[in-house]
Each structure stands twice: as C-alpha cells, then as structure tokens.
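A lone chain, given as structure tokens: the form predicted on its own.
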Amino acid sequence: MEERIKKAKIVMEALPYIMRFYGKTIVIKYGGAAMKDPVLKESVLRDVVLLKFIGMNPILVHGGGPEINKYLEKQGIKPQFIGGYRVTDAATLKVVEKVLGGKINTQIVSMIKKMGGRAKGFWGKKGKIIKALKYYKKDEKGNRIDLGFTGQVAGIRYRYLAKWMKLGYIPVLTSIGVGKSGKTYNINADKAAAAIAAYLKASKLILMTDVRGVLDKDGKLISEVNSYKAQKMIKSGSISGGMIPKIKSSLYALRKGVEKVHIIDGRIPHALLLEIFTDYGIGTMVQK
C-alpha cells in the first residue's frame, strides 16, 4: 500500500506541470550516452511519446557524432575538428548524411512508432526544414577558416513543422541543412535545436548531454543560472570546453523568446520527466 501511495504522490507532484505545459512546444536535443545505450535510448523515446500523449508538442533534434566518427574510420577517413566544429569535406558529408539521416533518424522514427507514437523524420532535402549558409570559423586574428560543408542555420520552415505537429506527429530532425543552391550542410546539433526552438517560440529547450549540467568551480551542480551569470562564467573560464556551445545556444534561444532552457544528464533514466515534472529537477535551468 505504501508503494501505491508513493506512486500517487509522484503523479500529484507532476500534475501542475502537466497542466502548465499542456499544448506547449518542447524542443529536445538528443545526443550522447542516451543515444548509444539501448536501455537509455528506449527510456528517452518512451518519455517523448508520453509527452505527446499528455498534450505537449515535443520535437526531437538529434546528433550522432560518435557514430559518424566510427563510419569515417572504417573508410580510412580521420575525423577533423577545429574549435569544436567538424571539418566536413565531400566524403565526410556523404557519411554524415548516411549515418544521421539514413540510419539514426530512420531508426528513431521506427522506435517511436513501435511505442505507439506517430513520428515524422526530416533531414537535409527531406522536408528542407533547416535553411543553411556556409559557416566560416575565425582564428585568433579574425581570419576565416574554411570548414568545407559545415553550415549555420539561416532559417527554419517552422509553419511546415507546426503543421505536422498539429496532425499529431512528433517531428524527428537531424541537423543537416540545405542552402539556396541545394547544397547540404552539416550543422552543430545544439545550434540547430536552439534555432528550431526560437522560430517556434518554444516553452522549453532541453539539451541532453553526458554531464550533470553546469558545474561551479568545486564541481557542484548549479541548478539555476541566468544569462548574465552564464556569460560571466564563460569569460572567467568557469564554463569551458563542450559546455560553451551549449550555453551559447541556450542564451541565443532565450534572446529569441524561448522561455527556459534546461541542460540535463541524459545518462539518468527518465531524465526528461524528472526535469520537467518534479519540483527540483535534475540539471541546470538557464533563464533570462
């Protein structure tokens, strides 16, 4: 009986959040261990299906860097990165499209369907959801570095995306954009997710990663941080490495009208539900 009462209390704790976010759009950037571990993968996708069934509008934006690197190495191509951005030559782009679109995206859509949800996959020229421009990285002197077919978001076909959501589908997108000339570009998945959240004025952007969230200098989790403090932490070096693009993507989304951004540890089972539906959450909430 005690166990049943405990379960009932969990539902009651979640109820105010279910009511608050009913009909709201939530963009989830899905990556890291939660994509590689079969148990975690199933947990995340079941959570996404649940969000749709209780009245929210989840959108899944996924990466797949480790899988891309594995395929590149099989073909004798050494993955190259400059300043955290993948150098994407023509051969690498073919692998990116094959792995992200042909394999991972298709697999995620299939799994969601098997779980009782309705999903629609988009990548590159399939739907042309993400409009792209060629991206140039700048060195310390301000000189442009050519990264090949690495791109940046130039626009989102958000009305087309919203149409599929209204029809009851969960959009599943990979971060491959299309330029005016029809060329495809590989785009950072965090930035793609932030842009989609911004264009749709999402209630939440959730970035799943392999760390607990933003940590202070003593390694303790910071449960909430505002834009001003986050920028100060980047300048001081308190935020560094792979967390910098996540924070910058978070700040961009907030400036463009997204209400809250959450950086959470995807290695924790049901991390999405724990962050959205509990009083304390599990990661770092970034707000204005």
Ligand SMILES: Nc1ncnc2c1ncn2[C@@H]1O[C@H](COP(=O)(O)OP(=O)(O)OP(=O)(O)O)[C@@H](O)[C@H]1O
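No experiment lies behind these values; they were computed from the predicted model shown. Residue numbers count along the first chain shown, from 1. Just so we're on the same page, rigid core means the largest C-alpha set that superposes within 1.5 Å between forms. Compared with the form predicted in complex with this ligand:
Core-aligned CA deviation for residue 232 between the two forms: 2 Å or greater. After superposition on the rigid core, the Cα atom of residue 40 is displaced by less than 2 Å between the two forms.
What I would like now is the form predicted in complex with this ligand, since the data block earlier showed the form predicted on its own; can you produce it?
No partner chains or extra molecules come along with it, only the chain itself.
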C-alpha cells in the first residue's frame, strides 16, 4: 500500500507542469544520432505519446544523419559536410528521401500507432508542409558556397499541421522541403524544427541529440548559453559541425517568439519527461 501511495504522489508531482503546458505546442527534433538504440527509440516515442495524451501538442521532426551516411557509403558515395550542412548532390538527395521519408518516417509513425497513439507522417511532397528554396552558405569572404539540393525553409503550412493536431494526431515530419517548381530539398532538421516552432508559436523547442548538450572546450556541459557566448564559441571553434546549425536554429526560434529552447541528450532514458516535468532542466538551455 505504502508503495502505491508513493507512486500516486509521484504522478501528482507532475500536475503543475501538466497545467503549465496543457494545450501548448512542443516541437521536438529527434536527432538521427540519438536514434541508434532501438530500445531508447521506443522509450522516446512512448514519452511523446504520453505528452499527447495528457493534453500537450507534441510535433516530431526527425533527422537521420548516421543512417543516411550508412546508405551513402553502401553506394560508394562519400558523405560531405560544410559547416555542419550536408552537401546534397542528386544521388545523395535520392538516398536522403529514401532513408528519411521511406524508412525512418514510416517506422516512427507505425511505432507510435502500435503504442496506441495517433500519428501522421509528412515528408517531401506528402502534405507539402515545408516550403523550401535553395540554400547558399557563405564563406568567410562572403562568397556563396553551392551545397546542391540543400535547402532552407521558405514557409510552413502551419494551419494544415494545426488541423491534424486538433484531430488528435502527432505530426511526424521529415526535413525535406518542396520548392516552387516541385523540386525537393534536403533541409537541416534542426532548422526545419525551429521554423515549425516559430510558425506555430510553440512554447518549447527541444533538440534531442547524442551529446549531453553544448560542451565547452574541456568537454564540460554548459547549462545555459546565450547568443553572445555561442557566437564566440563558434568563432573559436569550440562549437563546430552539427552543433552550429543547432545553435543558429535555437537563436532563430527565440527571436521568433518561441519561449524556451533546450538542447538535450537523447541517450538519457526519458530525457523528454525530465526536461518537461522537473525544474532541474537537463542539457543546455539556449537564451537570446
């Protein structure tokens, strides 16, 4: 009996957080790097289903970097990145669409359904949620770097997304956007998630990855980082690779009115619940 009362008390401790986020939109970027362990994957998705059933509006945007790289290498294509962005030629785009859309998205949707949740998968031309245009990166001299079919977000069909959420679905999105001419573009999933959070005026954007958060040059976790400190760390090279688009997307979302942005470790079991239902906060909170 004692034990059961204890359990009931633990459930009750969540009440203030449930009340705070009831009906609120939470965009979760689920990084490819944190998807590798199937047991963990199931637990992440179960957390998302729980959020939905207690009255929040979670949206899942997924990556798939490691899986894409595996398939590219199988075909003898060497994955190429510049400043954390994938260089996407036609052959790479085909693989990205097949792996992200055909494989990972479909799998996540079916896993959520098996758990008793309602999920709706959107990718590429399906639903055309993410409108895209070509993205040019600039080098230090300001010259354009051509990244091929790597895109940037031009707009989000957020009302359409909201409609599905109201019907009780968890939208599951792949970061493939569609251009005006119907051409598809590969978009960094952090950027796509930030744009979706901005358009939907989300309360929270959570970027789940495979590191504890933003680490300093000694590998120590930084629990809060602001724009000034982050820019300095990018310049000095202590923030590099895939962490660069993560920081840039976080700052963009904050500028657009998203209330809170967190970069958390997807390898920790129930990282999402720990982030939302406790005051301790895990990982790194990004501030303006």
